[in-house]
Amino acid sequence: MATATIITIGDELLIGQVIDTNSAWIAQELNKAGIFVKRRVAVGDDENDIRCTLDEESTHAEIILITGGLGPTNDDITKPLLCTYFNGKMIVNEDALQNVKYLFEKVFKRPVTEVNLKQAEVPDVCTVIQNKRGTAPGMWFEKEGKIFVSMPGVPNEMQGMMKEVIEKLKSKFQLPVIIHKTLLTAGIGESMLAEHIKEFESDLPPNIKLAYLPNYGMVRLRLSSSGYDKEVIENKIETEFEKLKSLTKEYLVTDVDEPMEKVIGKLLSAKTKTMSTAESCTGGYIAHLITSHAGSSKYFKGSVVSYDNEVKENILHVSNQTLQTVGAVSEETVKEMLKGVLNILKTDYAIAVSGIMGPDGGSAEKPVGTVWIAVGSFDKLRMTANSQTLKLNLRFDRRRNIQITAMNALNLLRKFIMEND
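Form predicted together with a further copy of the same chain: structure of the chain on its own:
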């Protein structure tokens, strides 16, 4: 089985100034191609540390993918270092040079500097992977049966190169099939779930692995297996996956690896229904989650982010009396917000949320983490005020409180749509 290690280079990763999203993306792509990622390492812009990491990682895997440190500035030392490491000398790559000139003239519309032109130089011992989205070319080295590929750290540029890299890797290795099947549950904790499927887990065939991935109060369960006979593995994993689905039926959100907001998008699309949100404490985060997905304009009409009570009153028509008597964080308020947004945005369904995300703003009666959610539908609301509400008492930091509130609101709407068909 071909194994890979991902090295990310940059001091910013070691002081925590930047979160490394490249490794996860690369890992996904390699995995899909049947390459097993064994390790991921981050090191700083330090020559000795990088050399030592290259030596060490080549003992762990056959494929060493490197990102970062290819920028035009002096703190980017990866390229000269790789040149020495592989005993090469620097030469100008004609294609890369044309690319730099093209990008500056046609795309950036800025004069090319000397520093930029240096981007077209590469070690003579590498094969160049062209970078259509930026100036730093990728470099493919081979040494003692190991493959080293260096790519820029800019996600968009690296991603643009990976297709070619994967193709080249496929031609070098006979790659197995890796299959993952993931389902998402909500409303049950990790340990309760483990207790619930204890027997299933211990009866799993040895080449099928089960993983628990808790996140935002939901738990994803993943079955994985690999081998060379795609059909055999698929059948085996499918059988176990069906068992798992029926065991977790009560909590099952989706049986594909997709986020909650996409599940709702599919539900609404299938019914050609629309939705909207009225958000106070989540400040537009639910709308953002939904609109992150292409095609959401088919079912999402918009949102009123009523952060200020004035907006709740003037736009959503929450009554002043409600706000004065029971306050903005109350069941009555979210119900009125819901009614308001359904009426003014004219959607079939809606979500309304109001709460205290912290760190300030809590009181003895309504501590930080108190949240009210309402979900409901238009037609029924006009007659019978058909809505459903939920109160949360969260105990995390601001960001996490916002995320968990959003997930709970979306899950409540999902269940509402399914139950009120």
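Next up, the form predicted on its own, please; the one we just looked at was the form predicted together with a further copy of the same chain.
Next comes a single chain, given without company.
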């Protein structure tokens, strides 16, 4: 069974200036190919630390994938370090050189500098992986039965190389099939869910593992298994997955590993319906989640970000009396916001949210974390909004409060659509 370590290089990762998305993406691709990721390590731009990390990780895994430090500036030290680590010397790779010249002359339309040309230099002991999306080539090294692959830290460039890397790894190793089946639940906490399915968990076959993945008030349950007979593994895990779905049907959102906003999109697409949002405290975050998926224009018309009360009043037609008497964070206000956005954008369904995200702005009556959500549709017979509301009392920081509000709003809309089909 082939195992891998992912090493990400850069001081910016260690000080939190840049979030490491490369490791998660690489791990997913390796997993699909049947390669288990044993460790993920971040290391700064320090030669000794990088050398020690390479030595250490080669004792844990057969495959070491490295990203970062391949740029043309002096702080990019990975390439010269790898050259000395594998006892090589720097040479110009002609294909990489032509790629650099082409990009600058034809694509960037800028003169090529000596610094840019140095991107085509590679250790003579590596196999070059050409970079079709940038100037820094990737490098494949083999040493004492271990494989080391160095790729750029720029996500788009690294991802472009990974297909070739995966194919080369498949030719080197006999890889098993790794299968995951995931479902999403809402309305029950992790501990209560564990109690609810404890007998199922204890009866699972030894080669099938159950994982709990809680987030934003919801819990994903993942069954995982691996082996060399794909059909046998699929049948076994499917049998257990059906049992799990039956046990959790009261809380089941989806039996596919996908986010809540995509569940909403599929639901609306299947019914050829549309939706919109009126957002105050979330500042357009719900609309951002929905439109981050391709094809969302089929069912999402738009959003009114009514952060200020003047926008609530003048655009969404929330009454001044409502705002003055019960305030912006109230059931009455979100219901009027809902009616307003349904009237303006003419959608079948809508979400409206208003709340206090913090860290300031709360009161004894409405502390930080108080949120009102309304979802609904337009009742043409009564010429009013048919709605359902929910009040949240959150206790987290501003960012997490926004995220939890968005997930609860989307889930409330999901249930409303299903109940009012």
